[in-house]
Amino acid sequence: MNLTLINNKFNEKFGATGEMFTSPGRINLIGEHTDYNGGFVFPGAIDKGMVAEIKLNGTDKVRAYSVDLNDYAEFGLNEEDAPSQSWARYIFGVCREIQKRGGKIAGFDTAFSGDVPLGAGMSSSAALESTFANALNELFSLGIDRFELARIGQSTEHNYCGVKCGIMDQFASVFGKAGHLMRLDCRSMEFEYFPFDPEQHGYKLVLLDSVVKHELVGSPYNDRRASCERVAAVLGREFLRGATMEDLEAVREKISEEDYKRARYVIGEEQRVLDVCEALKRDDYETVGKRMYETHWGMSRDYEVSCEELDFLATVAEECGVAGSRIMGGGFGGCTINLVRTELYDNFIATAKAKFAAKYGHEPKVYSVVISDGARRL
């Protein structure tokens, strides 16, 4: 993140210097679409993100400066002084539900900037969010506990950005610590964390972006989701979380094939990330990355959300011995996650990027990236 840029066009627009906060994105490494069905997630915060710097201005205006965008914002904090742009509403949002929550903020200058790829499933938005929530409650000093940062992010996207979204990526934006991921139990909201090193173990983490994003007719996750509730309802439980496989074989005639395989899914994927959490203490990474192959392929044949790009680039990381490759995130496009051993990564990435655009007619966006710590002043 080029630190300077963002102080010298602060200082460029505003004729002055602020403070900077920054907020990372976030990867999954197990645990896809359980979080409503209030099972685990097993995310981590990841080495790129957003900065901002800031300074209170005396005023009750935000003068907000997109440096990526290179577009500018001014708005009030009030709820009918919404600005227009869809950036600024992330900021108006932040300011709104901090508000709602009885703090009193005023207004402030801000430019910011990213490195975390968009529409790639890594969450910049909630990155955004993270970052001025943090860096608001300490500029004000307005004592708001870190869980509560997290669902000011969340309530921004309900509220003000039209998404319905879960907790986890403002989770693990503001919770996020070196060197671990976190298990994020989301029927309690209780969490733990587990080291992850896979470099010093010998392996690297590498996202390879399909640049792919299917439009799907209809509400894909809706459907998937009102199938996960009957399943619940004929099994007399609120989610599917806790459910073993004998429950849903003894269920298995009163409810459709989709049905089944949508559960089926879910109930292997939480097992898989208590797996994973246990391989992990063994330093067992092995094992993790054949968890992650079992949750590519149950998301590809169970749960339907893998599309044939996503599928290809699985079926190269096994061709090239890779330890573990999956999906990530809601599926239908993005990235796919890799655990490779770091002798196998140069072929690896070699031989994606030539047998992808072979078949596809580009390569796939290549993103090494580290665990790293979460909201915070920098």
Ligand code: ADP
Contents of the next structure:
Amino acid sequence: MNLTLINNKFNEKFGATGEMFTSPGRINLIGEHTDYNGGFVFPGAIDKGMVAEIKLNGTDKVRAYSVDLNDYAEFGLNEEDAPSQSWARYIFGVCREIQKRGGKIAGFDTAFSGDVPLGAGMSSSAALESTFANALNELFSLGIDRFELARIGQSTEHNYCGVKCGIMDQFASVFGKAGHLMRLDCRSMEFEYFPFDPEQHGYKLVLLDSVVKHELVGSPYNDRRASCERVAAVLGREFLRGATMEDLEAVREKISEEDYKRARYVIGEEQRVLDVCEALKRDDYETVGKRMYETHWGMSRDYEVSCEELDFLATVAEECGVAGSRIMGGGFGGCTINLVRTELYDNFIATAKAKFAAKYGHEPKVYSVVISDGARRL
Ligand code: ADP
Ligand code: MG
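For comparison with the form predicted alone, produce the structure of the form predicted in complex with this ligand.
Time for the whole complex; same chain goes first.
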């Protein structure tokens, strides 16, 4: 990240020097479509994020400059002052959500820039929200706890950006810790850190972005959710979380084949997250990788949220001897996340690029990531 560029732009725009804050994007190693089933997700913060220089300006106005978009916005802190630019609404939303929680804030100047690729599934928006939530909390000594900072980001998306997201992205961006992933229980909101340091054990983590996003008719997301709720109801549970494969087999006759397969994926995914956490306690990265493949093919064949391009990337990974590969995110496009032995890395990337380009006419984008710290002052 080019801090000097931000400093120069800030100085140019505001003729001063501010304080520096940063927050990261995130990956999710395993645990997909588990959040709304009351299950686990297993994210970590990455070495790509947002950096903002901020200085209080003694007025009741925010003056914000986006270095990457070369765009400027100025807005007040009342509900009717919402800026028109969508990027500025993230900052405005964070200010509003802090105020709704009783936080007293005032105007500030800021210039910011980020290196989380937009819309690639690494949550550039959470990085942006967490940067400002954390910075304002510190600059105004608000004493907001870290979980509430994550909720402020989530509410910003809900109330100011029209995105009904869960808490995982903001949670990971705030709580991230280098060398660790976080298993978040989406039912109790409790979480636990697990050591995850692939570089130390001869592996790299890399995302391959298919750069496709399939537009789908109907609502496959709501559809999957409804299946899960139906099976949970037949099982007499609030969530599929906690149900076993035996429980599912026992009601197989009472549910549709489609619902059965979807529930089988979710119940399997629950166990895979737990298996991966256990494996990491033994530094057993090969088992981690095997579970990633199982998730991929479960998402593809049982949950039916994959697509041709993502299946192709996972298959190339298997052929190249990559330890683990799977769809990251909801599916139907986006990235695969890959755990690769260091000595296989160059060949894997070259092969995946060449084969994908030969078939689909463009190369996947490659993002190598390292698990890093969460929201902080620089
Ligand atoms: P993602 O999956 O990366 O979070 P979103 O669509 O949720 O994608 O958020 C992307 C939006 O966040 C952008 O359209 C922009 O408004 C804002 N954003 C992200 N990164 C930056 C940046 N570096 N500079 C300005 N705005 C950004
Ligand atoms: Mg987002």
